[in-house]
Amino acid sequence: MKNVLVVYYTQSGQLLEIAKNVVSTLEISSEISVTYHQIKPVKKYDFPWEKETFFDVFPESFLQIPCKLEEPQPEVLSKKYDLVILAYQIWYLTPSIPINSFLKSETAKQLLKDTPVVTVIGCRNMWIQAQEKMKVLLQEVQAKLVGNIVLVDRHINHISVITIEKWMFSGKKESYLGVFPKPGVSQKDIDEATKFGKPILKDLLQGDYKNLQYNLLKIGAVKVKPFLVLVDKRANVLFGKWANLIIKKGKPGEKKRLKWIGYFNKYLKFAIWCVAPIVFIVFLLTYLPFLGQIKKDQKYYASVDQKL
């Protein structure tokens, strides 16, 4: 019998639906036992978000400062797992605070050490640098990243900004004004996530994952967009400056800090609506001279390799 653990943190439930579809092929096998572990922060992050709260978690999220978590159920800790499916959200270009907190815990060290891990991401569109941070976190608990699956909102950047914001602050995954598309990962992509279970099942039963990511890529597990790679890298540099500035202004919810959070919010809107289009034009003008490096980057970020 092979034991599989699904570790996840979700607010809206979308990510759990994706994870369940990914492992559905595994669950119907008589040779596999699947266990779920939901990460639960002691102080919950409510959904839908309050706007002030959403922006106020930025510094701790980006700087990967952990929060306290509830202890896992005893049955989760009672097994040695042959594979872990780690499903995570991205907050501010970084694995969410609950996921970071789990990976920095003694529980993660116990569950993930020397264990193959497949990461499953559900996000708006930028995930590259978050996954690079995830690789480091997994390395620190001596886990073995063997696969990565990324499901994103496929709509153009500025459309998805509008629709995701309305979803986050209303809790309703519906067409805004009856004109905009539904936010988040499309239901079609969520339903079709079952296809990823077949190569995972095959390699799990064989105990050999060396070709897993290659086989996942063949069925569309990851799509790397060069422009978003560039934006993600630059945004991480700027977010780092903002996060380190704001964290010094006080604790979450304090007046002085919230004032600076307000400045960051205004900067973020300016960057999305004004700076990003200019960066895109510059990217198009310089695309051909850097085509070789762009292709190398695409290949690397689609893989489970880690830069030294």
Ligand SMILES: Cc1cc2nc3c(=O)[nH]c(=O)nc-3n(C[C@H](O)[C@H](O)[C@H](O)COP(=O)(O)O)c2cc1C
Second form
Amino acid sequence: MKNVLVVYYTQSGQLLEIAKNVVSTLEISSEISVTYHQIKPVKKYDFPWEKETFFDVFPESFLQIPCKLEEPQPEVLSKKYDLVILAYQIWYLTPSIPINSFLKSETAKQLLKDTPVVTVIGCRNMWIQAQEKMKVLLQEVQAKLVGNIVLVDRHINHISVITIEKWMFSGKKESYLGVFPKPGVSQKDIDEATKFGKPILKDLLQGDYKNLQYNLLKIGAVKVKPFLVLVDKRANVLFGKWANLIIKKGKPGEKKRLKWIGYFNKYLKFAIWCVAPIVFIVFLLTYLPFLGQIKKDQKYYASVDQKL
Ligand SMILES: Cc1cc2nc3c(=O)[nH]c(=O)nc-3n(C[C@H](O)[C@H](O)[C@H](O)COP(=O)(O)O)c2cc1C
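Just the form predicted on its own so far, so send over the form predicted together with the named molecule.
Below is the entire complex, every chain and molecule, led by the chain shown above.
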């Protein structure tokens, strides 16, 4: 019997639906036993979000400051796992606070040490540097990343910015004004996530994952968009400056800090709506000379390799 643990944190339930679809293909085998571990922060993050709170979690998210989590069910800790499926959201270009907190916990050390891990990301579209941070977190608990599956909102960047905001603040995954597309990962992509279970099942039964990511890529597990690689990298530098500045202004919810969160929010809007389009034009104009590097980056970010 092979034991599989699914660790997840989701607010809308979208990510659990994706993870369940991936795992449904594993469960066809009578040799697989699946256990779920839902990450639960002691102080819950409300969903739908209050606008202020949504932006106020930025410094702790980006600086990867953990929160307190509830203890897992004893059943979760009672087994040794052959494979862990880690389904996570991105918050501010970083693994979400609950997932980051889990990976920094003693529980994660116990559950993940020397264990193969497949990460499953469900986000808007900016996940590249978050996955680099995830690689470090997994290395710190001595887990082995063997696969990565990324499901995103496939609409153009600016459309997905508008629709995700409406979704996060209303809690309803529906078309804004009846004009915009539905936010988040499309139902088709969610339903088709079952296909990713096949190569995972094969390698799990054989206990050999060296070709797993290659086989996952063949069926479309990851698509790396060069422009988003560039934006993600640049935004990480700028977010670092903002986060370090705001964290010094006080604790979450404090008046002085909220004033700065307000400035950050305005800056974010300016960067998305005014700076990003200019950067996009420059990117297109300078695309060809950098093609070699772009291809190299695409290959690396689609892989489970880790830069030294
Ligand atoms: C505070 C916050 C920040 C987010 N930041 C990002 C981000 O930087 N990149 C991204 O692609 N998605 C981002 N998202 C979207 C989430 O990754 C995720 O898709 C969304 O919260 C829905 O997840 P769920 O359906 O599992 O609850 C953010 C969401 C929240 C709540």
